[in-house]
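As structure tokens, one chain now follows by itself in the form predicted on its own.
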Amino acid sequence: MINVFTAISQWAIPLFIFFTITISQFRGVKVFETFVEGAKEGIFLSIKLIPYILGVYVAFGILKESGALIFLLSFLSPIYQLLGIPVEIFPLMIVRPLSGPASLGITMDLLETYGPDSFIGRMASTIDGSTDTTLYIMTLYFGAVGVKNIRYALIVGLSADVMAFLSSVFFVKLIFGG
């Protein structure tokens, strides 16, 4: 069974890209054209986005740096402790809807300490799979497209992180224990 997954996710993309391209011929799209017009577009939005993704790393390394992770962290620690979650988890928890790489980090620190079979390994897993970025990504697309009034946009991003560190707390707890 293993087998027919990894043949299908080896020829997901060729095949994605092959019907694509398929298909745009059929509908006289000039693909190689349009390509090349996307990538340049490309470049200067990633140009236009360095100031924003700095500054999101930049706010990050200043509440790491300046002891304010630490104090948030045990703050919160009575919530988690109540809701049964590994105090282990807390800085990623926090970490993750700022930095993907700095949450990555801290879920390979936690995979080599504890193993990625261990409780604390399956759930980092399933909450670096199962969250987002939410700042960082409303930071790179509103900044983007010059959105200055989020309205409820960050209010919705993060009550769906709570919700997914939640419920990946639940499920891992369910079918793992723990």
Contents of the next structure:
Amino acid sequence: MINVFTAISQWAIPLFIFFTITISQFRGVKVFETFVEGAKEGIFLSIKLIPYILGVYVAFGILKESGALIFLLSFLSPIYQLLGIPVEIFPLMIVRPLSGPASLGITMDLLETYGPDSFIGRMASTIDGSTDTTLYIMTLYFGAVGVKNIRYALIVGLSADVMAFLSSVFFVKLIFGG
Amino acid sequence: MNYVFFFLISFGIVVAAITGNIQSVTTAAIQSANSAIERIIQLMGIITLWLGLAKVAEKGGILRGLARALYPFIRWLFPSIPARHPAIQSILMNMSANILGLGSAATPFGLKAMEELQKLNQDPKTASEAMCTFLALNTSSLTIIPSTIIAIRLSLGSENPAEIISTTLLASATATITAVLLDFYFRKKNSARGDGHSI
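With the form predicted on its own in hand, show me what the form predicted in complex with its partner chain looks like.
First the chain shown before, then all remaining chains and molecules of the complex.
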């Protein structure tokens, strides 16, 4: 069973690239020209991300080096120990529904500090990959069409996020071992 | 996010001041700014590669193919949208882009879907059931290829950057199932009470 998941992980990207360029080629798409056109947007997107990532890096840098982060986390650690979640993940869980670039910054910071293949690194990767910016999307989508009363949408979205956090912890432990 | 940012920095500086560690704030601020730029430069290559591929997938109809496969599922989830309504198409394209981890391609389709859903909405100030279902699906984000995360892992020297595909798929599937079930529960509860926001 575990091998199946390893295989999915190894094959997903090569297969996606292969089918994308092969199908497109046979449908008469100018593959390279189209690729370059899309890649241009990638450069702009990366540049647009810089201020967000930099802001989060600086905020967390100050919080860590001043000793304030350890102080904060020591408060929360009993609750997290009870749930079996490493307390280092806490900031990511708070910021994830609010801002995509900011939570990306936190994930990068966690992976850099603990290593991408550590327990915390894998967990941060899974949490960031499996959730979305619930509050941001709700504000953007409902705001765009002028809906004021969003009824039960927010509670559903945030419950799904909590579920994603808990199942990330569970599946990372199950597949990679805690 | 503004409050979070304010809190992180001011709390850090206050703690540093109390513990007599104030010079660390300056060093931390400058060093973090430097390493943020280094990280982004490393990431740029893969973000650019992925958006290039995304464009090819869009032009070559890969997204449309995935959308067709999802059609029966969407019909079942959105009983209030008439068949062949343009909202269905936008919802499908938005979901397909999300599944492939192409977040920036998903947003324009998502906004289009909301516009179409608003045309069907009886009370434009209040979210319709279909809108709530759409947002539930969208924010729980079923994902197969979390491309950006894989890129970061690669740039930080992971031995197997793609290994988190399986855990991401499982966790996001759990979240999506939770969202669909909760949405269904609230929809039933409201229609049982006969509150006027059907559709």
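The term rigid core refers to the most C-alpha atoms you can superpose between the two forms while keeping them within 1.5 Å. Numbering follows the first chain given and starts at 1. Note that this is a predicted model, so its numbers are computed, not measured.
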query	finding
Core-superposed comparison between these two forms, residue 57 Cα displacement 2 Å or beyond	yes
Core-aligned C-alpha movement of residue 20 between these two forms, 2 Å or more	yes
Core superposition between these two forms, C-alpha change of residue 113 at least 2 Å	no
